[in-house]
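Presented as structure tokens, the chain that follows is alone, the form predicted on its own.
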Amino acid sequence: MLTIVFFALSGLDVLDALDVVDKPSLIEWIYSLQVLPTDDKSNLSRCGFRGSSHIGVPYNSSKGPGAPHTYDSGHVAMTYTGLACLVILGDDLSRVCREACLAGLRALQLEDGSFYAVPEGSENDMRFVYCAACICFMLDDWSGMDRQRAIDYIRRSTSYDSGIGQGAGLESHGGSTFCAVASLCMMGNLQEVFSERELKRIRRWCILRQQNGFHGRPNKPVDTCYSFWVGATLELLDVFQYTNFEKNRSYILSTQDRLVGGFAKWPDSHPDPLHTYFGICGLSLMGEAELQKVHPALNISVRAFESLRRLHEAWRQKST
């Protein structure tokens, strides 16, 4: 599935360890997932990027038109975790179709603001939200939603304490309150949307979530993942440096399984790829030695991230 080849291949980034990937393999197979649209375009809708092959559709690495499928069709997470894939490997995305990602992604958003995960329907919260917004920053492109629309779901998802949930009237979470403040700084307008008084309550209710590493929600055990979430979002709001680095440093390094690698939620847990990942990430948010740095709102490396901004501008530069 490419969101765990997502967090494999970024965690291995962050640990300056890429040369033990076959990286031209591994950018052919992330593009036979991409849904391409066919001769009529008559699928436009259902564009981007699918998790695998799993529905059983001819190999296709972009040299071609698609083939119709009836359930074939993207995934917004799936399309933001395999365009950061193809930038951490140094593709230029030149065989990314991205006005059919574009479309895929527009057609996703719904009259609230939020997003489906696929056209079929799904769960339409934070999450998908913020994957529109990473999928939008990376192809330079903001047509792929209504963005006004966007902040007004953020806006209405923001609790009575000040964090931000998946939805309005939900619990204030460490992840949606990411996802929220993530989206807003890739748009450019963090700043326009919160009042510097509500930032600071948003920086409050963040700051309360760490007890030695954080937890999501008031009242639940801390969790690696979370030295992430609501590290970041410190980061992005500019008060990170107040935490306790020896506190979570040292949580997040108890959870390592000493035997096989890897970091688990909790000590003495299973590792897993998802929190292996955020633990690193965690550690490198901290400035931890010979990690390389993250883009706390992208969620990639600063390398990668600096790769994606040279493309940027070679694409601006084209199209003067």
The other form holds:
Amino acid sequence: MLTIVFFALSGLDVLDALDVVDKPSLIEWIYSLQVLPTDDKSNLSRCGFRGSSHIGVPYNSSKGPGAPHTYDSGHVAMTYTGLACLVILGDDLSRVCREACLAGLRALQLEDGSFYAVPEGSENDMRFVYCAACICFMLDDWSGMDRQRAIDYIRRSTSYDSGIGQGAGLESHGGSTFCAVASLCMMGNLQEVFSERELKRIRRWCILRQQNGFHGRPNKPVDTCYSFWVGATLELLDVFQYTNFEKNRSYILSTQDRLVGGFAKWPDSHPDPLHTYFGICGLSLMGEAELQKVHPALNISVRAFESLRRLHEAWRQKST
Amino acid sequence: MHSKRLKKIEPKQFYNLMCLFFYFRDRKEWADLEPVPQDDGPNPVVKIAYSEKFTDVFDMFRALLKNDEKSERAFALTAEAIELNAANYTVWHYRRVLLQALDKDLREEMKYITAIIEDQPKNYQVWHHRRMVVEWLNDPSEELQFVAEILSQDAKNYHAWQHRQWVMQEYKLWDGELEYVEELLEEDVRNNSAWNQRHFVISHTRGYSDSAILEREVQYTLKQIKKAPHNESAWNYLNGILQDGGLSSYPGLLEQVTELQDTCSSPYLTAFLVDLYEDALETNSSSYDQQETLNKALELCKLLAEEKDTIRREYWNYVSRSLQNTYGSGDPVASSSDPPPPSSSQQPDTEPSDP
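Any chance you could show the form predicted together with the partner chain after that form predicted on its own?
Everything in the complex follows now, all chains and molecules, and the chain you saw is the first one.
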């Protein structure tokens, strides 16, 4: 559920409409989703944020300690979106148990460099590599992962066609390509990990995704959300400017629901928070009027990104 | 007078109808368990309008979790919870804990998960669950057929392909896969997942360093291109398998591709030639006249920008500028917004071109 809150909140931020939101209440609720370290700190490897209160743990928005519960653990996508929401809301992250979050993150990384979503085990793929990178970036602390292993995973997931799949051998895909490239950008390693020749090939793969809007894989239908996944990747690779803005914009707008509002993956389909959010972000990449700019790697408004940067400066000053 | 005949209801339907009114909280076999509501504090942000049935099932689920109860009734409840929300990964985890604690019949579980995946083939949790059960049973014997079934309904289902690749690699089940891929490509030569699988199988078996295999693949791909020229997947495959050796040095390739220009023209063919020429320039190949090759590449970029791939007009102009800057003689051509040139770029050739 936190992921849906993220789509709504970040969407409102890009629409410059955050004033409709009760920020203090939301901040409290988000903190109540934090899996807090218990008194004896025996659950550190399970810390992070939950997606919702569905396990039935009693409400607690403080910094701890937490009540032990056999089945209570964080989820990497919820930790990522939880932190992002707090940043968007202007919170200073002072109630985040940073060390616990980072310990929880380390516990999720596999030998091959990819990540599980939860410590109990789950599927592992590029989505969670991205979530992990966002968490480390936002907490300004890369001890949350073995970066080299993550980089190796990304390299091994690069396909013969120079797109990037969810894992080694898997079909290259716009979503996983974004996750990989954005992660490397946040690590500050894009140019070291891929040669210029390789980057050229990745640019080509990505730019071929444009049909009018964008699709995620060759010979698949276009879908609004790829206007962000692929668009942002192209922006990170400095070639988004060479795409056809008119056709992209036309497509995104054609998926708008005239009755209810929002965007869907296709025209005349049901809108949903995900496609609405990424439709807005896709338009923002093209400098759409009245939309805030979106940071293409971290996927929050540039304004929120700047406040995060200021927070990092304050942290660094404090530690010196 | 004849009495009105009631519509015959199947036992399961009858039970489900009854269950609409017979909540877990009212069942005597559950009377010892206090339901646990969700606690979102004083200002709940996301108020989902759960149905009564949903709340009833999940309140009881939370109670079971709290006590970490390991029982048949708990196991039965997980099925109800899954039916209401098959994406709840905590329910699936708890079900797996119970499968082991109660030593449940995993063959039955395979039947169960098969049905759920058929119904919801794009859900992450169900595929992960299936993988766990296969691992516990250490029996992949049904997997390839099952995945083929799912792919017959959606030949590009990413989860299905992911599972298939995992099974093949884990249990070394490579036999017959190339044949399967070819069947799929017969059905739809534009199935990018099938082309990817082709690469997967070959790289894990004979490999592409075997020149007989490489040539076979080149010919196979060219044949598919002739059948459907406007097919990015085939062109990506051709490029992909040849890029390590270098497109410009593969014997006869330029000729074979150029031959296709009249009957099998496509933006992909033209782009392939640009890549081939660029490879000749990059490797400073002695088989190619550098200046002529550069001119041809630039000409093709212009053709793509103006005629064959106009949606990417700006991109092809950018490619053109990059080629000119890297391999051309004379003043660099640039747009101020071009990405910075790589530090290891070749210096422009300052020798005068041949008359």
